[in-house]
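The chain below stands alone, shown as structure tokens; this is the form predicted on its own.
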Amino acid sequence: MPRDPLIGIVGKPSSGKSTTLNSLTDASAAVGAFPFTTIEPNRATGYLQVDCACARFGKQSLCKPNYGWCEDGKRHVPIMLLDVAGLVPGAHSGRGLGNKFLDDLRQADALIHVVDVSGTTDAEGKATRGYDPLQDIEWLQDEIRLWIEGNLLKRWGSIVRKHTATRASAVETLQAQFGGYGANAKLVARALSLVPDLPPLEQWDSACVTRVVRAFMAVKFPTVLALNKIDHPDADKNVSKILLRHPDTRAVLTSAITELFLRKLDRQGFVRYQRGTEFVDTAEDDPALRPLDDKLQQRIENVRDLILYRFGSTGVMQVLQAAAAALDLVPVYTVKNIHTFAGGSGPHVFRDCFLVKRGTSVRSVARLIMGDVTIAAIETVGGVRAAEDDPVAPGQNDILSFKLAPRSL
């Protein structure tokens, strides 16, 4: 990805999309229990928790990021999020402002699909009981497929004629069509490789187009299911049905509203909450904290029993980690001094961190961060020279120092 990765948050109205966004960031998206609370798409900065390089070298006390923060070797790296207004069945044909919202997803690199597993909201986000959330997973994927497929089929005749006249490859022809979704030739080729026994493009029927679009969606929009509202009594049976029907889909159990509740109490000094874990301290554990009244104390006990001790966390941080893993993102640290890892003249280390795709070349990382300047050398840990084509991976070429060439006279 030549630009910063963008994670799109999608789902029906009232599923908890905006609550999930707010639990990942400080964005103030409107939250409500009715359709189209979010009228305009909201972009915000979320924070992805990764193991910081400072912990490898015992420099946690000196780690002070320029962006985000680091707590005892756990770094919170900024990542862009996009919350799009609720989709409803028929969105691909314009129902419920659907085309506008689908179109806003063009530049997303991965999707977090927030699913209300309580079964208390229907397909349009209206209050009900006993709704099967399996339907939400299937119709949302169908809406995105029908949107892309419709864009192709409405001009399929001219696409085939141009393809035949220019003797282009299928990759070249489809790249021209999928370029609006941010797809390059490599991505299109990967999608086509997932479709077995595919005839020449000029012989494709509508069934072939559907297979190709499904494969394209798999590589262009890798999706993580955020199975939200897990504290509801009906959540267990609905989660089981979803996991049985979609065993290969990335899924994380979440309670976004619980995450917000705990973070609010933490800010107010009532609890000490370690994000992404089951650990919540109260005044009973630490007298420095403000005492809770009986009502709040009971809510904390319920949160511990129904969510934290049972599932290990609220799942909110884990769902963002799953989306980053779907994109194969690796944190890369750029430093000025490769021996001390300092970012300047001060003592603080690992000031800058960027997220890039695993396997990205060192040269591409340099261009992404430094622009078009001429670089004389690239060094990694121990002052070892890195070749421009060397790939980036966790623990491999993920700490870099760029030496600029002197300006030509």
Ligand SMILES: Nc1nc2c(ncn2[C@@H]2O[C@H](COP(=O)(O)OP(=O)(O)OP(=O)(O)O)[C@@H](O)[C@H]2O)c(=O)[nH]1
The other form holds:
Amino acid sequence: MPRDPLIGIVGKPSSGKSTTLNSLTDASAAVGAFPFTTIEPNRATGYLQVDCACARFGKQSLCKPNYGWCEDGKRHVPIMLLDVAGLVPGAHSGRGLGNKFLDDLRQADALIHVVDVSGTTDAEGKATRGYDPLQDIEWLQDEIRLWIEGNLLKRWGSIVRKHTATRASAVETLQAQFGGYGANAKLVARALSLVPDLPPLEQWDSACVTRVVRAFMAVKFPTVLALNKIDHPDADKNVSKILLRHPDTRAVLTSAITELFLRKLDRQGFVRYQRGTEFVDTAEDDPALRPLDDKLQQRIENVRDLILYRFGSTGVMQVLQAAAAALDLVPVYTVKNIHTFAGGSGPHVFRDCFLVKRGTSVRSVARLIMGDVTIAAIETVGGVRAAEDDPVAPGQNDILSFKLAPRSL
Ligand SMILES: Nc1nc2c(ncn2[C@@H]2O[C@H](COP(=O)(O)OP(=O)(O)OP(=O)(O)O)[C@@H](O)[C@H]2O)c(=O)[nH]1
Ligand SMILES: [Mg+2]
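Having seen the form predicted on its own, the form predicted together with the ligand:
Let's see the whole complex now, leading with the same chain.
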């Protein structure tokens, strides 16, 4: 992942993808733009909440990010999201523009699969009642697999001929095929290592290809389920069924519509809502807030009882955190002054933050951020010199200062 991470949001029509995306991107606080000049129409900037380094050093009051924002040590770091249009069964063979939508997915590093657990929409997203959303989890994975498999099998004959003629390794041959998904040799090797007893590539039958593609998907597209619409009365039984059937999947319960509702009331001054938590203050708690009429008061009570107190939050921020965790992302702070953590001449600290994969070397971080310039030294907390191949981990080599070499004449 030698660029900024990209999280794809997938699911069938009407599962709540756009609502989820809006609730992750609508930033009402003063927010800096994201450092991208062109943003494609289906991309949006979301904000991932992390524990900011400023809290580690008691410098919360001086923390002023260049991008995103930081509130009392909780930092909201921009992260790119990709809204993939609704996929329907048969998408891999082109149904409902499925091919085009699946092509959009290529660039994603992780997926959030939004599942409508209310059972009020069928496989195509049409209104119904009592639909079993367990099916959606399986068919969506199958669509992605069949699409990747289809792309591979179309050319299988010539792939094998070239593989044998050039005496390439399976990793080399597959890397050439999976390059379009942004996969490098390391990722392909990791996928192959997940498939036991794999014969030489020229002997693979279609069952072998399926196993390989499944493994490739697991490493290329780690997926988090957003079990959405938990505010609906039928959601409970469907959630239990899904968790029972898929105990090892990463799943987060969400009510995206509730998140949007609370944010709207917060913007209008009726409530003070602490995002990602169960805390909603009203005029009863703070007279500075606008008073609520009975109807709104009742709706807030319901949201508290049915969502916030039961589940601890609307789940929307947590789903993005789960996707970042599936990718093993670590916030790395680059500073000009390693002793004060200031970014420029002003007093503000930790102005720049980037998300990189845990284990990325300090050298790679430098290249990612600084480009091809020659760096004389890299320092971390306490002014300690970091070795170029030191890995980044939370709390470890995650605050860095690059000293540029004087330009040689
Ligand atoms: N009850 C409930 N309804 C929701 C929730 N999230 C979304 N919805 C509703 O579900 C419907 C579809 O939501 P969208 O966000 O447009 O769904 P989508 O997945 O983007 O749909 P397509 O763009 O057609 O693929 C809308 O009527 C939303 O208001 C939720 O958390 N609870
Ligand atoms: Mg939509």
